[in-house]
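A single chain, nothing else alongside it, follows as structure tokens in the form predicted on its own.
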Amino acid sequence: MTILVQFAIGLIFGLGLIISGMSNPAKVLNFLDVGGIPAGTWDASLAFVMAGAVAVTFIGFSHVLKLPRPFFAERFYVPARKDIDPRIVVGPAIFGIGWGLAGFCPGPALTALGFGSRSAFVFVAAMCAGMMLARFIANLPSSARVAAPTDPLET
């Protein structure tokens, strides 16, 4: 039952980013070109996606936090830390620089992968790559890291 729930929420959620056009790096692109030469393509209607995603997860997860407990879990898991270290700036610049090099963000590529978009594939695998080698060096003995923590999501 909880995988088809779980299943039935990726649907939707693969459908509103066809619907809003996220899966399309073109239209991504165009958000993020501000300023071009000579007059720029600034498309502002990803701003009004991204304002109703953040409404809506406010408001969710202010009615959720107040229950007991997660319906498919025994528990909360909320980052107990507070502080700020080089991995909670250096991963949403690599981010950042990524979306804004490609158009595409996780989930808008692996959306993108059906409709057999080539870029999305080349997205997919760079991303699967950068997964591997974050999760090697994070894997290395203290002595070997410069400076990469423990994930806070997993104490």
Contents of the next structure:
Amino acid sequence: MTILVQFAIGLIFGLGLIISGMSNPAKVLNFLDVGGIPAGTWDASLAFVMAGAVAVTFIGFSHVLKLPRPFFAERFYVPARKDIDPRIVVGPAIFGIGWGLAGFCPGPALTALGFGSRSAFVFVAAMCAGMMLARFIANLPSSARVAAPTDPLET
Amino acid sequence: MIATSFTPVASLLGGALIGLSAVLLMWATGRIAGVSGIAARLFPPYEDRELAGRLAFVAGLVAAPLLVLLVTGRLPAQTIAATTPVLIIAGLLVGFGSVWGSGCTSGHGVCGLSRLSVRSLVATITFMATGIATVFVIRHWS
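Hand over the structure of the form predicted together with its partner chain; the form predicted on its own is what we had up.
After this comes the whole thing, all chains and molecules, with the earlier chain placed first.
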């Protein structure tokens, strides 16, 4: 049952990506291209994706997180970290460069697999390799690092 | 570059669906709908027993275009201009960076901002800035 529900939730996410235009890298790149504003080629649509998503999530989370517990789980796993460490800047900086190169971030890239495009498979394979590399390095013990009590993937 | 048209209504609607999905996942499993975190946890080392649920979520993402094809009889435009070497480099950077920075556009940009997380705000501003800078360098400096 949980599996079916999570499949349906992923399906809604994917439909959102397709309807919003996020699944089209050309649209993403035209949004990131603020240099195209004078020429009139800038596509502001993605700001609307963000607005719609954040508005619904903000309202939804405020209600859901008041519940005693999630429907299928023991508790909520909401990230509690507030510290600004170097990784919260360096990681997204690297991520943004890759995003700007191809126009794909993880969600749209996975949804693009369903379009049957070879390029999406190439991108996703490389993305998974990059993820595994980061997890491998992040989990390496280091005397220089202050003991991190949290999950390295925690938002 | 390939010209695209401004689609505020469809984008707002699609964004709302993404938000609905994030809210439903939190309601059902208590988890953040961060696609990079969900995808990265499909690989070992495993920290919990929720692999099947994550696989199901990703399967839903991949199946979405098939549902659109079934209902409307066609797939919307998807133009990937990047060459294979660029796709490989971009994929490595996106994968590495999203795990190193604990999230991507969905985890930080949607769920994090909605929780008023300062870490997610820093992350979102940073990846927007480097994404914009990258496209600017490619399109206007060469």
